[in-house]
Every structure is written in structure tokens, then in C-alpha cells.
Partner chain sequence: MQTVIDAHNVSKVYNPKTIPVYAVNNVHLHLQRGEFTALVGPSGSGKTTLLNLIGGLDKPDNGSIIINGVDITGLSANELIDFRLRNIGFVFQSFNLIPVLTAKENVEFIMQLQKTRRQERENRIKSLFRQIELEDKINVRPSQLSGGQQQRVAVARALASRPQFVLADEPTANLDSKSAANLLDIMTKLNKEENITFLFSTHDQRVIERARRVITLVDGQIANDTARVSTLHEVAGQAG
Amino acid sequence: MWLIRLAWKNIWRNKSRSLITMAAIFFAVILSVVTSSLQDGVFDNLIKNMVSFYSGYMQVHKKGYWDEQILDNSFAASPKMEQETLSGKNITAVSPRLESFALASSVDITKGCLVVGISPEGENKITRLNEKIIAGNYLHEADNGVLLSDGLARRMQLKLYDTIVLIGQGYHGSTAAGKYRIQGILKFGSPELNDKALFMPLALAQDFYGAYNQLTSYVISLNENNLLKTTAEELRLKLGKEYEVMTWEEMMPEVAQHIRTDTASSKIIEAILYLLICFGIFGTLLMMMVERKFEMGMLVAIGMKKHKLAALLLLESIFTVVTGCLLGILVSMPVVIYLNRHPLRMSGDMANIYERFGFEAVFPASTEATHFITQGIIVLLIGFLLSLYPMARVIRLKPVNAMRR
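Structure for the listed sequence, which is one chain, in the form predicted on its own:
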């Protein structure tokens, strides 16, 4: 007990030295937490833009649809199948869709677009489509209007309540044609989706394509995203070989590969960061050993056991490292929360490069508690391991040599 009290007093006997050591650990924790939070936040935002904004975390199609995405590979809507899908433990919502392409026309401007027939209520549960509206109103099941993405509207030079003409190929080779009032304008985080998407109520899309009671997919949202593969396997067994169950990683392998590549490179950056943290903490410990060399030699010379002196230094290190880590975690919390609510935004050429690859040039931080806990523990362990150095020096200490000026 006396060692604990003495260790605490020794920390504050030389405030400057102790504060420098704590500051090294304090800034190390903040730097590692912010770096880790930004890394995960960027990936989460990317997945949200590319996945939850449109594709969902999983989709169910008729077998072979993904290889040949045509209306002839659609399947009949089945309330029983929808209920079976929704009964999965990790599945929170299921929404039917009918997707195809059409040529959009306005006066003398034409452009290909993605036409998506949706169940407005079901779709909103998964992708929160109504939150993307920047003008006009959201859809209802019986509406005859459409929602147009902002980029497509600008390319077509169309405004809210204008009329858009659609021409395409319908079910089993029939001709699809119709004109629709623009009921709302949407803006997506994904530039690619923002330039081509058009949404209409499912019944209206089925009528437009002549694909009555037909669907191209069921879009699925999950409760726990880390159980994605397990949930997909369970659903495949439940629905049988007639249908294909695909995760977003299988539907968009380029995004999954981008995340894996960036994660690997981020690990290298983290390793360099931890190496710098080691040098920072070790430098302060070396400074402490030089300053206290005479003191430690004198204590051993007057009879203090080396193992007790080593234990005293270990306790001092523990108090210093723990204090620095706790302060670092407390200060990093508001920093990460601020970066989450006010994310970093690229502009100019850098933003254009990101958008060219279909990514939103926004970098928010993740507020997951694991970042604070994990990074705090890692820096704590680094501090503890480096604290073994003063203990080793004390064990090999020669009092006479240590007391020489």
C-alpha cells in the first residue's frame, strides 16, 4: 500500500516530467482513435451510399437473373415467399421491386435511365427513400407520378411537376411507353445513382412494362450487418435452388475489393502510427531514467531492494499511462462526434476524382464505442510494455555508477 502512495506522490513531485509523459500518451490515444474512427466512418459511408441507399444488404432474384438482368427473368410476386423471407432472425424488412431500363425523353433531349418500381412504404423502411427528396412529395401506392434523381433531372432539363416520357422494352418483348408527371426530385450520395434513377409505384411499373404481378427482386435489410453471410446461407436453404440470394458484396465486388484494399493499406498506416507512438512514449521514459538516475542509485545504496524500486517505477508508469489514456479517450469523444456530424468534405479536383468512381467525397467519423475502447487498450498495452524498460534498468543498476555526476 505504501508503494502505491509513494508512486502517486512521485508522479507529481516533478510535474513537468509527468505531464510530458501523460501528454505523449494523451495525444497518442487521440490520434489513434480519430484515425481509426475516420477509417471505419469512410467505409461505412461508402457502404451506405452504394448499398443501403439502393441495393439493400441482400437481394433475392430468380435463378440466373443477375447474369442476365432482363424482365423475362422476373418471378411472380408471392406473399408466402415474402413472409418466409421476413421470418429470418436477422432480417428486419423486405421490399419488392421491378427494375429495368428505359429511354427517357423530354422535348429534344433523350437519355437512358434506370426505372425502379417500388412499394413506397416497404422501400422507405430499407433505404429511407423519402429522406432523399429535395423537392416535391414522396410516392404512395396509388400514385401515377414518378420520382426523378437530381442529376437525371438536370441532364433532361426537367423540373418538379414537368412531364417525362419513357420508352422501353416490356415483358416478353412487348413495347413499353408512357408519360408521367414528376412528383418529386431525389438526391443520392452516390453520383452514379444520382445521374440515372427514376422511381415509380410498383403497380405503375408493372403496368408500364406489362409485367403484371411480376418482380425482379426482393430487397432485404438486416439487423446485424456482420451476420450478412450467415443470414444469406440460411435464406438460400429456406428458398431453395429456384432463387438466388446475393449479398451486396457479391452484387458489387468492386466496392468490396476497394474496402479490402484500403483496409490493408490502412493497417500499414496504423502500424507506422503505433511505431511513432512507441518512440514518443519511449523518449519520455528515457528522459525520466536520465533525470532520476542519481535518485535511484541513492535509494539502492541506502538499502532499498531493487525489486521494490522496480515495482515502484512500474506503479508510476501504470498511473501515468492510465491517466493519459483516460484523458485521451475523454477528449477524443467530442472530436469524433464533431467529425461525425460535420464530416470532412473534399472539393475541387479531388472531389471530381471520387465522384468519377461513384463515391461521395465525404469523410465522416464513426462513433462506434469499440474505437475508443480498442485504441485506448492498444496504447495502454504499448505504454505497459515500454514501462518494462525502466524496470530492467533498475534490476541491472549499479549504485556507485548511478550516483556519479
The other form holds:
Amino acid sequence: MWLIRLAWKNIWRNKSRSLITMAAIFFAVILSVVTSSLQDGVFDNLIKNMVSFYSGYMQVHKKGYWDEQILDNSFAASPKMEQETLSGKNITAVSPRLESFALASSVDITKGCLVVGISPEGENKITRLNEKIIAGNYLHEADNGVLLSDGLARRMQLKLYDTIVLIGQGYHGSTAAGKYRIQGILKFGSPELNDKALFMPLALAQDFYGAYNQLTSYVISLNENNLLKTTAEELRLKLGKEYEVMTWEEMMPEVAQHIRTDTASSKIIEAILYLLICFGIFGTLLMMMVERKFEMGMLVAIGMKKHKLAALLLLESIFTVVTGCLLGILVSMPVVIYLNRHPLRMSGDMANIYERFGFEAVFPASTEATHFITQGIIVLLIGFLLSLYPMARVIRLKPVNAMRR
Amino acid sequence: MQTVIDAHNVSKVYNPKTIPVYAVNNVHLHLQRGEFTALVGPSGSGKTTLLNLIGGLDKPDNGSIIINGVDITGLSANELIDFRLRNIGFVFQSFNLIPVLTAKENVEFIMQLQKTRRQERENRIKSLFRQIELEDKINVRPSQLSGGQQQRVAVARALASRPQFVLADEPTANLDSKSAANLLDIMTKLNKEENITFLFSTHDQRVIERARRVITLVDGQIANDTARVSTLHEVAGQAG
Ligand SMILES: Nc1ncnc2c1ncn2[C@@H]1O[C@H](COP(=O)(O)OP(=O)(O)O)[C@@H](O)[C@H]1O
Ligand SMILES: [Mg+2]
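Alternative state: the form predicted in complex with its partner chain, after the form predicted on its own:
So here's everything in the complex, that chain up top.
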């Protein structure tokens, strides 16, 4: 107890030095907590946007479908399997699709297009397809009409309520052909979708392709992207070898790679920040050791055990670091919460790019506790490691040498 | 009579491989309980080195040092720390005190190291501050004390652990003559009234005159060891 009191008093023997050390830790914690929360928020948002384009967080296919995306690699729809999938932890929605390519014709224009059979309601939960309608009406299960993407409509010079003819290869080599009324026009941010996609109710697509009760995929939406890998792994085990479960990271490796590089570069910046803090703290520790060398020699001379003296120094470091760290976390909490409630809004060119892709250029900071905990632990660890140095010096201290002037 | 220090054949050589310095050379020294002894000699004669050896702060290259029956040359560094805590009081030339602690806390510190119970600590602190005549400065930080007052607190701290003897290396070197005389008064009184054993080094003639035994070191060897029946000071006191 008296050792703790002495440690506390020792911190304040050189007020400005301790305050500078604490302030350095304080600002380092705030800076790193806020940046990592912001960055996580940006990526969360980016991922949410990316997966709600089209892919969902995960998809289930028949094994081999991803490498050879043909109708013959489809599987039989199974309400039981859908139910089982939906029951997985962290899974919020599951929606079936049957998709393949076909040729679309108007009077005298023919273009390739992606014909996607969907469950109108299920799809909404994952990609919010109905929000992309710019003309006409969204689909119902039993409708006979289709939704055409804006770019494709323009390329084919088709308007709402015109008729579109589709011809393609159906299931097991059959020929697929049909004539459909355009009941809605969709506008997508992604040029790829906007120039190619055509949506129709699942039953209509199965009829068109002659693939009755067949699906090419279940599209899955998650609650928590952090648990992406474990959720996928659990589902893989549940569904067995006949199916492949793919995460968005596997389906869109470029996006995943981009996030990884970006995270890595900000980790490096964080590391540099902490390295600077380390040097700062180490400098003050060195100064402290020089200043108190005689006194430490004197303390050992009169009978203070070295491990006790080392404990004193450790306590002093812990007090300094913990104070700075706690204050930093305390202050960064409202900052992060504020940045969550009042998200950063991107402006200028970047915002235009984002908005063109159908993203809202708004980035709420992530308020997850892990940011505070991780940064807190890192700083504590740094403080502890650095204080090992004076402790080691004390263990080797010889009072006669320390007290020589 | 009880022997508290029994140094035999003690030597300490610095730089044995390059230019050897025989800082302490073959010294024999016996000290009885209750002695009040000055270690004198010119600068560089080996006073500090000898006190460090006797105090267990340094190891001799030769000889044995028996304190209260224990040969401390055989103790490990860790055992020595504990031995010093329990048996030896130290007063250094300056900077004896921990600056962030009050006078009282500095004295209490050594008893906390000894794990003395609180009530006993309080009692001891009270009587010690009475003895060093600083009862009014008990809660004051060292920086607010004069040099002489600081040295008196250091004496109180040295005594707090109830050591076998007190070693003081030039305790008056940084003091003006009045403060030095005052410190010596208190040490003398403690020696007389409490039978505290003091061994202190000095090269101040007025301090030397107050000692009852004077050991003179020259080039690390004892050149003279004189016991006096009574000091001039005491004679003067008796006359008055
Ligand atoms: N650590 C050391 N290394 C080398 N020489 C030393 C060391 N300490 C003391 N000496 C030498 O030993 C001799 C005795 O020194 P010291 O005991 O300090 O004398 P005093 O206290 O009487 O002035 C001196 O010549 C001094 O230079
Ligand atoms: Mg000396």
C-alpha cells in the first residue's frame, strides 16, 4: 500500500514530464481508436454496399457451379434446405435465384443479357431490388412481366410496357424461348448490372429455362460481417459436400484485396504512431533513470530490496500509462459515438463516384467495443514492455556505483 | 563490552589489472558497542571505501568483516540488502532523503521496509523527532528543510530500524559550522543517552575533536588509532 502511494507521489515529482507522457498516450489512444473505428465504419459500409449490389454476403451453389456457371450445374430447390440455412447463427435472410444468360431481342436489336429468376420478396431483403425501380412496378410472385435494367432498355430501345423476346439454352440442352412484358425499369449503380440484367419471378424463370424447381443459388445475408468465415464454415458442414458455400470475399476477391491492403496500410500508420510514442516514453524513462540514479542507489543501500524498487518503477509506469490510456478511451468514446450518429459525409469527386455506384457516400464510425479494448491493450502492453528496461537496470544496480558522483 | 564490528585483514584494490589502487590495505578494525569513532584522513585515503566495506555495500578483495557475529563477506547481494536493513544505519553526505516524502514519511519508510507495525512506527517516529529536535518539521518535505535539518532527519531514519551501529560518511561535509556542531550535538547525545554506536568519517578538525576515538587512515592503511578518555568538549562542559 505504501509502495503504491510512493509510486503515485513519484509520478508527480516531475509534473510536466509525467503530464507530457500521459498526454502522448492520451492522444495516441484517441487517434488510434478514432481512426480504427472510422476505418471499420468505412469498410462496413463498403462491404454492405458491395454485397447488396447483387452477390449477398454468401451464396450456396451446387458444387462446381462457380467455376462453370451453367444451368446444368443447378440444384433442386428445397424448402428444408432453405429453412436449415436460415436457422444458422448470424444469417438474416436467404433468397433463391435461377440465373443464366440469354439473348434478348426487340424489333431489330439483339443483345446478350443476364436473366435472373428471383423471389421478389426474398430478394428485397438482400439487395433491396424494389428501391432500384425508376419506372413501372416491382414484381410479385405470380407476375408474368419482367424488370429490365435501364442501360439494357436503352441499348435495345425499349420502353416500359414494351415486349421483350428472350431466346437461350435451357436446362439439359432444351431451347428456352419466351415473350415478356416489361413491367418495370431498374437503375443500378454498377454499369455491369445496369447494361445486362433482367429480373423475373422465379417460377417464370424456371418455366422459361425449362428448369422446373431448379435453382442456381441461394443468396444469403448476414448480421455481422466479422463472423463471415465461421458462418460460412458452419453452413458448409451443415449442407455437406454436394454444395459449395462461397463468401463475398471469395466471389469478389478484388474487393477483399482492396480492403486488406487498405487495412494493412493504416495498420502501418498506427504502428508508426505507436513507435513514436514508444520513443517518447522511453526518452522520459531514460531521463528519469539518470535523475534518480543516486536516490535508487541510496534506497538499495539502506535496505530496499531490488525487486521492491523494480515494482515501484513498474507501478509508476502503470499509473502513467493507465491514466493516459483511460482518459484517452474516455474521451474517444463520445467522439466515436458522435461520428456514428453524425457520420462523415464524403463530398467532391469521391462522393460522385460512390453515388454513381449507388452507394451513399456516408460513413458512420463503428462503435464496436473491440476498438477501445484493442487499442487500450496495445498501449498497456507498450507501457509494460518499456518499463521492463528500468526494471532490468534496477536489478543490476550496485549502490556504490549508483551513488558515486 | 560487546564487539559490533570486527574487520580482519581487509583489503580493497581498484583496477587490479591496470594501475592498481590499494584503496584499503590490510586493515584491522574492532569497534565496541557504544563507541563514538571518527575515521579521518586526507581525501583519497580510503575512508569511503572502508565504510562501504563495513556497511556491506561493497565486497573486500581480502579479509573478513564480522558484524555482530556474522561474516558479511559470505553473504549474497540479496542477503546483504536485508542484513543492512536490519543491522546498519546509514547517513550519507547529502541527498539522504526521498524528495517526494515528508520528513516523517522518510523515517517511516525504513520501518515499512522492516514491516514494523503501524502503532510502533508512530511511537518511534515521535520519540525520534523529539531526539533530533525537529518535532515541528515532521510533516515538511526535505526541500523545505535546511541542510542541517535534512541530515538530522537522516540520522533519525538511520536509527529508526534500531541498527547495531550507524555509519556516516562525511555527514557534515555540506554543512556550515553551526549546523555541523548542531548535528554533532545530537549524535553525541544519542550516543550518550541511548548508547548508539557511531562510526563516521570526516576531515573537519572541529568534528574530529568531538570524537572519543580517532582512527587515521593514510593510503588505505591505519596510521593511528587513538582513544581519548574525554573530549575537549566534555571537559569544557564539566568546567561550566
Ligand atoms: N570505483 C573506484 N575505482 C577506482 N578507484 C577508486 C574507486 N573508488 C575509489 N577509488 C580510489 O580509491 C582511493 C580511496 O578512495 P576513497 O575511499 O573515496 O577515499 P576518501 O573517502 O578517503 O576520500 C582513491 O585513490 C580513489 O581514487
Ligand atoms: Mg570519501
